[in-house]
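Have a look below at one chain only, the form predicted on its own, in structure tokens format.
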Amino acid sequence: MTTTSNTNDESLRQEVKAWLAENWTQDISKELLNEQIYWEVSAARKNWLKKVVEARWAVPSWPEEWHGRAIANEQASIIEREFAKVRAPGAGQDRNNLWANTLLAQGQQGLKEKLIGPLLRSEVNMCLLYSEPGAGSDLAGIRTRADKQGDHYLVNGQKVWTSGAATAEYGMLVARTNWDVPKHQGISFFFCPMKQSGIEVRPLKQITNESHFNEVFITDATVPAENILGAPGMGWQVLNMALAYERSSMGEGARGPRSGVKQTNKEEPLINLAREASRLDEPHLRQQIAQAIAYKKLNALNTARAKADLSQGTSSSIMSLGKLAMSRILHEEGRLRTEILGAESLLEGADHPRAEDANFLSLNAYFTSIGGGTDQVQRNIIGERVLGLPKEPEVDKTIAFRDVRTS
């Protein structure tokens, strides 16, 4: 390994370019860029990520003992840009790997030694056990409980809207460990093993006719005490940090079309679609497409600014702005695709890929509007924590959670 903590920018750039030139071959590029897998990581991608982690390009701003190079965020961004130039994945995980960043900042030594490497290499499937049927937009109102029993916790409760739960080995779980303090103070955060008899996963049928979301029923499931992140009862702080990483990823982009038809040029997809439909010369469409592209560019700049201010183990309310903006962008793109296609958008299926993509993207935009905190929740966060507006009244904020009235 080349230690780069004292390397200048140009030397680092040349080192990255040389490594990519040697390792990012045309065959690997073609195999990874043509993947059609969702919620699953292919063997080819895992092999590539293993190389990236071993070369210490995945999390360069992290300490060397945790696969990093101990360099500043500014230099880490050089590495990320060089990977982006050749469309190689794996870099920038010190900014966008939700699981590994949360574990590094808050996990106990043994759990970090066990899981950080596999998480960076995407060898471990994860899910988020946050939302509950009775605590929709108020995560602090959760009622899943975790009771300490010797060297483990016994967990009982129900979670919902859990993406990837069917294949996950661990779930990032928030559960109540103290009922005699106000709601934000009695929550703890765990890495919960999913492959045990006390956990039942039931798929939910989505509007896109997929079943990536699930209900999770937890009955006397056990979580080792060493799997708690942060101190008992301090899970709300850990959760906010994890949500910042999640919203950061959702603010950067979202799932693309699912038809499997690849765009052959590098043109903006909306421009390409309008040209294919022979409507690119229509002034009102051109104006709307330009506005959509402007939103994308502006959001990319805002997200870059927010990430530059996000140091490892912290949270940032600015991430809510990027997530909210991406939600608007996705809905607008879906609407524009439908308008461009006109009556063709009424069709669906493999024989009509343009319409299939337009309809899927329109429906799937609601995933970003809801997941990671709804658009309404993001507006509250922006208003209160970014703009400094008065908080909404919370009559139950200062009373013991067991005394909170429920319907």
Second form
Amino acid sequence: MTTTSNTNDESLRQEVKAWLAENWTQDISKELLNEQIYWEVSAARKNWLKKVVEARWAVPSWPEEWHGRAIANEQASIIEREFAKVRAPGAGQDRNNLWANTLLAQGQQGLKEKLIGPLLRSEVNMCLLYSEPGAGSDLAGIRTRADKQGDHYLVNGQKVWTSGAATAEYGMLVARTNWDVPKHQGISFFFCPMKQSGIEVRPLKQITNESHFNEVFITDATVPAENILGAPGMGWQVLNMALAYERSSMGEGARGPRSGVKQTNKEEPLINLAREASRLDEPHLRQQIAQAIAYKKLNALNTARAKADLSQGTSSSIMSLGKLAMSRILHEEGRLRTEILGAESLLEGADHPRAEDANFLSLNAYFTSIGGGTDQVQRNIIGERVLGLPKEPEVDKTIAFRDVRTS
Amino acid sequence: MNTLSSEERNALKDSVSKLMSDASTEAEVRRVMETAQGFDSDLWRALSEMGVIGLITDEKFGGSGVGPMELEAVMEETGAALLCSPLLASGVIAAELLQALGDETLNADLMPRVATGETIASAVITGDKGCWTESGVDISATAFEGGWQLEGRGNYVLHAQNADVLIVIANTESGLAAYTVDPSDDAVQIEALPTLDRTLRIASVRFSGAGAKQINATRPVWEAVSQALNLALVALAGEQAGGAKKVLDFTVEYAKTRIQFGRQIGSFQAIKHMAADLLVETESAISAARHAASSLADPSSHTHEAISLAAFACADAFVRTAADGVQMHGGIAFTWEHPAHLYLKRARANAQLFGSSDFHRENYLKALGG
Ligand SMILES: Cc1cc2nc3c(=O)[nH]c(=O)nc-3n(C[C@H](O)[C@H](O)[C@H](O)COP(=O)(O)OP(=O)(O)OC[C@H]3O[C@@H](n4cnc5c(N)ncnc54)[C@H](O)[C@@H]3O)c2cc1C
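Show the form predicted in complex with its partner chain, please, because up to now only the form predicted on its own has appeared in this conversation.
Next comes the full complex, and the chain you just saw is listed first.
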């Protein structure tokens, strides 16, 4: 590292700090940090993001043309760290904004101009139109079709488990554009407008008693040809890039408790819960609590190391581990909260927030262990792509998709 | 106690199984679990006619007078079908507690009605701590105008909201005592509690000077409570083993039919190995539950050891099978429409009803001399 870059780093750090000191005021931070919003973005939050984007803190490693500063990843992470210190949202989107990153890398100029800004400011709601009843783990087995007709594509088929489809303005859609080639080669990737008559969204009730995911029935929906990302038939490559962004963000965090009751001190939640339940002195619980917190800490350390690797320009295999690690963390935390509460965990509802949280976390842990690719599939990916172990033979990899066997 | 031959026991198990497949279908369970009462009166009557409610009640009080092995066998079937009913609350715990307390006059009057299911009895034992030792009792009784008055709160009481009579364990100046209380007394406040497992009905019961009749116990009261809890744990173990087996069955079936990557998902070793592990869990649970039942039926055996073992082995097996079952299904099992979550929630509830697995593991070690 040279002295110049050190000076540059330091002045950048001071610049962010000063900006945050001026803009991340008590009022704003209080409002945003107390929000319990997961599926909708509040006006206050949009306002804040707008400021962050204008000040070019959101995607500093991106080109200036796209709200960036064209600086190295290493420097961009300085900005992210300063934001993290004061818990201000909006930075680091060049790493973790799935939608904007995919669009920037693969989209056409017109679509980028239209949507990159709004995506960074969370002004458009998005969803992922990937999974189908017959194609979950085997995403390349999708049967939704997109047929080119002049300046647009006509789309027909059915998607399922689509989180957030009811409020989305666009869905990142994978559809088959060629049926005569093997399954990975005939897929294309689109930004599909959701608010049109050809798209019907039916909510599905989840085991958590919420309805955030949906079935999406697509009948003669139209997608402008310029909304394709990557070349026709190259959708699998675009998809893999998007999936990597999704999985890495799932490895860094997940939705917390939903009771809305805030812990007042900064203690580790499991320690706090055991203390409240007067069980913090039980040796077998202490051991398990230590282990559960350690899983979290170790994953955070892995992620930090992966980020450092990334900013030095090498891609990191550690990144692939985060989602699997997070799945274990969440299931374990749910289990342990249940164990600490004992009989109280039988209960649910607003009058029993501790039980509500333990149960919700236990159930919602499947969001991470199934959603975005199951733990089993994630292990296959780590084994094959990271460790270089031989691939399982795939019976349908080389035959034309028309001839593939289904459920 | 009459112990049935294994053919007779199997015949009983089969007829319960038949009743469950007719009247405790998934659709019925879903309907009934959303009702306030939480059980279906017609099915309750059918269980009565089959002798299931009075299964362990002595013949002299109108029951079938059979033992833990028959009860366990029946519970495997009701557990597999997620039966919603006060069977465990009234037909098992309350009935066995009454029998164990041994007040012949009371029993001659009350037990025949409990055995037919016409009267639902519910036992109030633990308080807010939800702990199943003597120290968990949080109600006190004081003598008042020739009778007794109760103060305090019982919690996690099975089907208290449906009870016609409460059997209450309370502290007195001279140790634990047992009482009957009329739940419609103004000084008794029963609050139905919202539960994650909607097939369950529990309530908290507050006594504010409620009038109570003392039960003339013929032995130390906690001894009688322990006897009732032992039988309840055997019944629950059977329910858990049956539930686990059912989840494994439908999960394996799905793994044979669901195709991804051009193959049945059961052909992937990740799925195959999970299924094999769950079979070990499930079969162990069945063995543990049946072993606990037979040792409770045989006074010369190591009853405490067997019951504690079954209590945690079956609880853990059911939770794990139901939890892994969801994972093995993928997204479909994250939906309310799919039955997997009903079993997962039942499993999680069962694992806490009469003490956690930790509590039972501790008791197991103690029974082994450790
Ligand atoms: C809460 C939630 C939210 C979701 N949100 C979205 C969304 O917004 N958009 C979207 O498109 N999808 C979404 N999904 C779908 C999710 O991506 C799929 O559920 C997931 O990829 C698994 O697919 P499947 O459900 O079809 O299960 P299947 O693929 O049928 O898998 C069934 C079982 O087989 C196993 N299996 C399959 N293939 C293999 C293999 N090769 N090796 C070993 N084991 C294997 C799986 O691990 C699983 O245990 C969501 C799912 C959940 C649970």
